[in-house]
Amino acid sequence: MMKKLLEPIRAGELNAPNRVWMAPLTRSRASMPGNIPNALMAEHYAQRADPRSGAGVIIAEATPVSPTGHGYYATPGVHTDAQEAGWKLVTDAVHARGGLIVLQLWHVGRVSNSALQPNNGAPVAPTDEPSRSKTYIDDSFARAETSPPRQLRPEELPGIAEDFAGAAARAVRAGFDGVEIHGANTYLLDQFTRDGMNKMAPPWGGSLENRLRFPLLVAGAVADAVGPGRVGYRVSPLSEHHDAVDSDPGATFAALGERLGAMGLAYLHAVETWDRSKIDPRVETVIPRLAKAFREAGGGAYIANGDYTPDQAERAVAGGWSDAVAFGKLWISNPDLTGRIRRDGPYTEWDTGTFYGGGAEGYTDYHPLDEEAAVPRS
């Protein structure tokens, strides 16, 4: 029997009825042009809402915060008022059924093409490294080589800040409940983070400190423009592609975590792990820390996310570990997924086919055990 997860949870403002959250999850379903979230969405992040079967609470899939910040076809940006108001049907739609919804706040640094960069400029980044990596420029969805980097001038920098800022301030107004900020998964607060990625000069690059800099303006930005209680901040600390990787992991973002626990940030999520079947070592010693520090400087809740089953999850939360779990892919196809675990199952089975782009199939045509299972909201 699932107890400690199913229990409340209170995060900063975010007061949610279970620990079960929804991770974020690019689908790439926004109207183009323009990256507009649109009814379709809308209707998607609503089946996930509900308090008793749904997520306690939603993170919205990222969301990039300038056009520069954009780095996959048709992910939904927060930076024109087309977008703020596409939000606005999204949050409704969650709140009508009292759900609780935050937003990611994105911005992918040299992880994008130029194909899909204002005037199709190059990428900006901390190095002007190429990231080795593929993404999809047009809605065929092909994999294409991401573009070469111009490393940003020092002067760029407060600007991105204020770009994040701008955004929370619109996801606010746009209804949601708070915002998360995405360092994680190679993206560009990563970037500057990982000592393998940055290679700025003084005082940006070089010491932790330094590599630090950025990520702390930006999160203080966020801080100041809706309030700390309402600001969650993203890591993937174990996360390694090519060069995106740090000497010293657990030094580096322990130290991370303590200045973001000081800001008194509602809560720090971390990707643990991909594959939880083969679980890298240093899981162990690196998030303990991790969340130790954030905690202990005055942070929120530490929020677990890595190819947890709902055992899994259950354990961590009743063992002290985490304060709550993130899921991703199952939410993908079961909208119920806090009520199937408190039944303790059956779960569907996702289609990996329909993930990215497309319509309603695979994204809204799953349905719960018991359609009548839903609580009005009073």
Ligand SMILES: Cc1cc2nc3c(=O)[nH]c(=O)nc-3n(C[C@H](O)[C@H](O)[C@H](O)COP(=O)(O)O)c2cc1C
Second form
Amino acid sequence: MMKKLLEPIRAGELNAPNRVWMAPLTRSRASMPGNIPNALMAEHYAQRADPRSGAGVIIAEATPVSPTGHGYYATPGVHTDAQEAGWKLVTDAVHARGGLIVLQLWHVGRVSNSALQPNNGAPVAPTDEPSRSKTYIDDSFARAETSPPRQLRPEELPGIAEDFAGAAARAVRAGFDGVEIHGANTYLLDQFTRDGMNKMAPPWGGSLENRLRFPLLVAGAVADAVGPGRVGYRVSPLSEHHDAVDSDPGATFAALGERLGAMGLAYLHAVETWDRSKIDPRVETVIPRLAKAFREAGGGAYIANGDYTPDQAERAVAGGWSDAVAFGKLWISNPDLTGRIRRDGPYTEWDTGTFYGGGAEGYTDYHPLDEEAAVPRS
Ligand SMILES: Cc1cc2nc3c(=O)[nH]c(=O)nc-3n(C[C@H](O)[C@H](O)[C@H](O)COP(=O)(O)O)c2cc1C
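Switching from the form predicted alone: structure of the form predicted together with this ligand?
Below, the chain from earlier opens the complete complex, with every other chain and molecule after it.
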């Protein structure tokens, strides 16, 4: 029987050939200095773009929208002309194979180090409390402390929303089919959303309505810039890294989902867990609630992510839990993941040692099972 995962799906203006999407994956291989996307990245994404064996939609890695949005070494940006030209290499290569690609728009907030900030300044956030998380700031990729943040002033917030909108417009000029707003994993927008991290005074902090004000300002500005049908939004209601805390994720994220749905966004994408063996049991209620709120308010598709096996993903879409599933690590080591799902495997294991930084090794040298799907080597 034809797998539901292999059926086409429409999400806003994205007409995807299948429901096996590629989750955003930071790989820190941008050219330095300048955080510029390059030919190696174009090859990596093109390898995963075939409409039959590749991803329904490739969600390209988290990409800072402004100089203060950076928090990790060698991540590509989307705020300079050189970066835009670099991304054009990527989108041209993906489109030449018939693929679809959207760009994840990122501001790390307090998860940064002054070494990566303009004038070695403090990272900015809705709190001056430091994050206990680590980052990496040079080509040693050694773990470094994050720096104590400076709390944002209210008058700075519209400018950051403009940075997101400008970056979205730049992404579309660079050839992307859409953008995904990174509201997950306790970066800037998530720091505003969760009551444990947002220490702003009203109207930007306090009540749920106030905490959603900045993320919704950003989403509205991005939707105005490129059209809501080309915009997705990623959340991680139950993730707990980087000191994530929210006293009521069910209510918080259902409210956010409802408001994003009312904007007519193309899709809502959730990291449900990073490890299904330790899954938070609240997923069973929190996720259906936010997906329902998003869809009923007028939003497009719900995209699930988080340590799914292909079989679990098939059950999720066949059972109506989600409209598509985004895979992360499996796409790293299986450039033809959809082709392999079509044949029930086998799947190649990924090497965690080559996740961040470096060159072709562990990046463009995983082979497809089906030779026809191979990208000709240049
Ligand atoms: C190497 C690596 C880089 C990642 N980079 C990002 C990123 O740029 N943006 C993001 O939202 N999530 C990022 N994630 C999280 C993944 O998108 C995904 O949520 C997570 O890996 C769980 O899904 P999986 O089990 O299918 O890989 C990253 C994960 C890994 C392993």
